[in-house]
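Just one chain follows, in the form predicted alone, and it is written as structure tokens.
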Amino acid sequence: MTTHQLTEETQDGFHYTVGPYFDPVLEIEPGDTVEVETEDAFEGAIETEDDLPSEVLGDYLNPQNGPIYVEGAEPGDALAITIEHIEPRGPQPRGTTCTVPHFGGLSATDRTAMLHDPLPEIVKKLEVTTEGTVWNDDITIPYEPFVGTISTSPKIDSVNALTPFKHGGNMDLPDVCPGNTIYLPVEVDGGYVYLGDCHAAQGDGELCGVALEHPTTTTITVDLIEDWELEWPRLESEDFIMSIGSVRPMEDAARAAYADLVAWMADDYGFDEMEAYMLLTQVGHVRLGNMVDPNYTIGAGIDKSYL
């Protein structure tokens, strides 16, 4: 199989949206692997703790990598893509997060709109190494990097890459991360495989809208898998399988997840429906990946022990 460089230069332009109308950057056979430099969620433009996200962001936010088209790749297949390595890349102070107005779990937004004034714009701008974030004196954040925002392209929708539905997106996962392996629905000849917004480290619903934000080189491999076709994105690690739901509201979110999952256990591992809804009332778990997009993600799984 072949290693690809996708380079911010060969890149030659981040994509805002999602969808089968820009050219691929990149032709892959299955089972190769890409070596991608992604740029943070800001595409640099938070460069220290003294600029105002409300005047240094536009409305081109989230920077996407891509499309990289997979050869043989048709709509009714998924794509199984491993995450093998996110490394943090660019000069220090790399990693960066933030208040933005009007934005967050935990203040009014367009879409929960109240009369109280907007909380205030806090920059932290912080060194990313593979051994950690320092926070302050006190407290080192565990370098735990995953892949914010990834996907295939829907049909015909051109989608906001802030975004995460059925085609994956900024689902803020961080479970998307190295080892694991996140499966895509084909929709489009080729796939077309977008990523970006690669996180140091997040906490569950990415409370204030922004995690630690960090340019990465990260590394994918690229499997396809016939005649798989998938209502949602789903997940493998070495010790679980979970599904992947993204609407609102939450309670929606997680229903999605929950009862594509049932039908992963019905249709993969000999469960019958009702079977696999009953054991996981007892033993199923589930992952707030964000509280903060569009749409809400939430993650349903259970051990492989049980399977």
Given for the second form:
4 protein chains.
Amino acid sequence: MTTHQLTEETQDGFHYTVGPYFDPVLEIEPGDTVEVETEDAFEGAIETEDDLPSEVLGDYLNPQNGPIYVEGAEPGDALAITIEHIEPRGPQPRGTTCTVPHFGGLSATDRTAMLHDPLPEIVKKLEVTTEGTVWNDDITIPYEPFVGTISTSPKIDSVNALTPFKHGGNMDLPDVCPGNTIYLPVEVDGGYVYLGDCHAAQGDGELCGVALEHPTTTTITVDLIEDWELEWPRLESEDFIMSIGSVRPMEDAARAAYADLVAWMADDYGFDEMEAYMLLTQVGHVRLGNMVDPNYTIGAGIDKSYL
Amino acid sequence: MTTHQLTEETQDGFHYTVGPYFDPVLEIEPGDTVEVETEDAFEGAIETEDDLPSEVLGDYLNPQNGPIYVEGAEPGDALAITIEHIEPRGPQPRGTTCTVPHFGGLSATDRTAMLHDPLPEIVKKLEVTTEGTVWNDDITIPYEPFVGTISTSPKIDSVNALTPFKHGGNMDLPDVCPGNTIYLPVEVDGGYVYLGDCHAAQGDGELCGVALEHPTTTTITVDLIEDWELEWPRLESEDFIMSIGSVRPMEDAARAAYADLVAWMADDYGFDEMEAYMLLTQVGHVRLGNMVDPNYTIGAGIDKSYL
Amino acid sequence: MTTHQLTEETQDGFHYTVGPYFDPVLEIEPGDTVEVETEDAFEGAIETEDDLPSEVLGDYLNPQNGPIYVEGAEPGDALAITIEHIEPRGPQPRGTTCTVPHFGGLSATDRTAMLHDPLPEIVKKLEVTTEGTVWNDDITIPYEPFVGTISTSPKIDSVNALTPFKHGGNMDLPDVCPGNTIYLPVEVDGGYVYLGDCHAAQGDGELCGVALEHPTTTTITVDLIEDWELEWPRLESEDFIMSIGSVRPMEDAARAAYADLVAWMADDYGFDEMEAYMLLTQVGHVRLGNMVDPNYTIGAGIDKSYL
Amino acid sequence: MTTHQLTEETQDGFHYTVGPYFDPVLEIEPGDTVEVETEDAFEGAIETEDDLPSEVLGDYLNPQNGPIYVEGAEPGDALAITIEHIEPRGPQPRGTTCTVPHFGGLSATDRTAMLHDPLPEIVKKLEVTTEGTVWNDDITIPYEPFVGTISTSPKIDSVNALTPFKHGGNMDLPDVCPGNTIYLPVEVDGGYVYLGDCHAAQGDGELCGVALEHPTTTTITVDLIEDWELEWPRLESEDFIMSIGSVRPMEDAARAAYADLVAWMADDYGFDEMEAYMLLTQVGHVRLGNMVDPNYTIGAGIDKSYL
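Provide the structure of the form predicted in complex with a further copy of the same chain, given the form predicted alone shown above.
Everything in the complex follows now, all chains and molecules, and the chain you saw is the first one.
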């Protein structure tokens, strides 16, 4: 097992869409570990609280590292990516949250289009350490980092880095955190892993659309599971398994997640489908990832003690 | 402070719609406690696993106790109803879950109408004690009871007992549990409290539409808060406050809940609205009540440590 | 066949919720005609362009005439109500449209809740005759009147007059116009017909939420169809039949309408369900009633030439 | 002005995703005309009524001709593509409709995921001429052809040919028919026009997901409008203008379409935004394109007589 570095320098240019049309920046063997220098979702463009998003941001957001080519990965396989460690990097204040005009869960947007003027545009620059994020004199938010965006490549499409879907992507799901493993489908040879957009913490739904964004060194281990066709991303922690649906409206994200979990319980744990359906009614748990991205994300899980 | 009994006998007929058109079955003073004998959501009609819902259920479901008249409650006030205790009652097996044709989160319904035949109809009768619900030889589901349906009366409408909305109703939110207090609007003199539909446990979303239904003795204490106009139900535990939105599609339930929570933080805790919005982005938490009722229910909360 | 008058005077108080809890204001035989003096949706409270909705409107909107008791109508039957004629009444300018704070299709609302300030509040008072509505010097909108709200009574619930659902109600569907017949379910003895809210014209979706509201004399003929259980309202013109779904999200309104139309074609016109489904794919037509009310309304129809 | 041919042979391989990653198959000047040999949505794979979609279809659907490079087109411009003529081609029976497992408006799908078995799989092969499509002995459906899928290229993403969005794509909107002009944004040099998926007729919503698919010779004229930034596709007929929104849920498609139409009326026809909003409430019209694709499509229009 080798440990690779994917630095800003070796990355040599981030991607804002994820698909099969870029050359791999790194080739690894299954079981290898990669230490990735991720940028924040704004690629560092917001340096002070006077840098308004409407003025400093360009066309492209959510820079992704990758693609990482996994030797031997073929369509029909799955990748098992374990988040080993996330650590903030860069000069302080390295955390950023803000409101972006006509974006966010309690704002009119380009899709939920209305005639309202945008909400006020506010930027907060914040000190982030592994101790937490200093929100103000009274509040320090514990450091509970996770990977906001992680995906393999779709077969022929190239999906914007802001969009979560069957390939993973911008799920903004706090369960994609150190210690947990996310399973993603392989649609092209080598799988093509992309990742970025790490959050120092985030509430359910990522309400205003911008969590505690920060640059990190994120360490992942990538394993290959042959012949496991996934429709939606799946996740496993020490305690539970979870299926992840990303679609609109939100009830369809919940349906996709729970239906995939029923299928998982039937295929791999011997449940009758209707039995799984009825048991999840009593003990299933739901995590709202985001309610702001082009698709909303919901994770539906069950404790392993019931399996 | 008086403790009242509202037995099946004194209830003398349940209600399947909640509004101002019925006579109170009990009058209480603010601060009084009521021990309520609730029926299960099927009013006991499903006695064995051979009693199929399509055959034994009548037109009316989700029987409600009440209305309880609270002296002094006037439109513009709120009621603070603390769930003190829930205890199963009735002969074993007193727990029921089942699938109902064309109802449920992973089923075509009358609203999400499709051309599919109904899913299989399955009934499970289960032993329920305060130790838990015996699902099968391997699984016992811990007893984590809560009140599935609780409301005041709308001003002039009478809302079906199956529907959650601004008055409360069939929210199926597990946080309405012993130790917690739910706040409901007063729209008519006396408030008119209705409740029923207690669950021995439930997963997020109440996936198949029928949780662990059981008859109970539920003890509540009802307080009056004058001049507190609520748009949506709110809830308070020892650790957090929560606003509860019930509407379709599900993202609107999330929006309603979070927007009300922002308003609550602004009105009662001194937050600027945009500040509350941005803080909830980092630390808000979401509970999916139901994804099966005429309105979907989401609770959005924040730990008191941040207030 | 008798012709009855239901004047403002004999109505003696309008209703803002429709259910079984009010006494009939008129009893008629099947086949009878009723000339109904309807009020506008604001009950005339907006008299000048200075009367802002936020200042002059009270708690109750959308006044309904009725209930009208139809002799012999029993649960399981349907009423066939033909709109014979609609004529504006009252002093000029008798037409009203306006914007209402936090209401409308391109506005944040109590359900699609956001943090935006309300859009500007604007009132227009307009001359309405059978020639048209004078919008300004350049534009006169043809008089194409219809009944915005018409329903029977639900079985036990009382539904706000602003809400469309299975009983009919505030569908705001321009096809409910002179010459056409709407079919509504009978859920209580006598059926209990309520109506009001006539529009001098309306675009698809009733975008800002307020059409060309005006008081009218509306003439309807009410027939009884025994033993015809309707799930959703249906409509018939000389040229087509249409099923009407009212629910959120809007795709569910479309699904409900089309699924009911498939059932209608199967039950009454001898189609195989899948055949109807595939034919509607090629020739079905959709009318968006409203995109602003508590439920959105879609009518799905097919030309009789295909039946 | 030149007339070009884009035959199956010169196309030399169709595309199933539309983006900037393919080489142009044709370069034209603004004002030029192109006669395009389109394939049907199944690329001819369904030849008889025994060819079940689940057996004969591969991974890729909805073959697109293009990309066509338009000289001088630059980001910030728009293309005005007039549909001049559509004519069926190929051997009879050249029309195809069918049901596809877990796809369609009244079916559980991968997104509106449920536990139902798929609906029956049925294929119909149909004679199509410019006189109409022979459905059966009694029914001939008039030939009202249109282009189901037409787009420019997104800036960096490559969008599946089945998906409609801001670039156009699989809108399935019957107004994209001979005589009308669709306006699409230019996001990359040359614009990159893709098209295909012509329908011999289609009902509103394309209910089962498969219209009267047929191969055609489709003639378009492509003009360039400099410095006209479009957020959503727009359309113009002799009588009306229309904005086209494609997103989920369906109410957001309606909002996007109407909001864009308000902006269009304000920018190009001198309306105050609120005035446009209120006028559209009275005279706007809505066309439901599809209720089956990854995004639902709604066109919102207004007659030119009101502009």
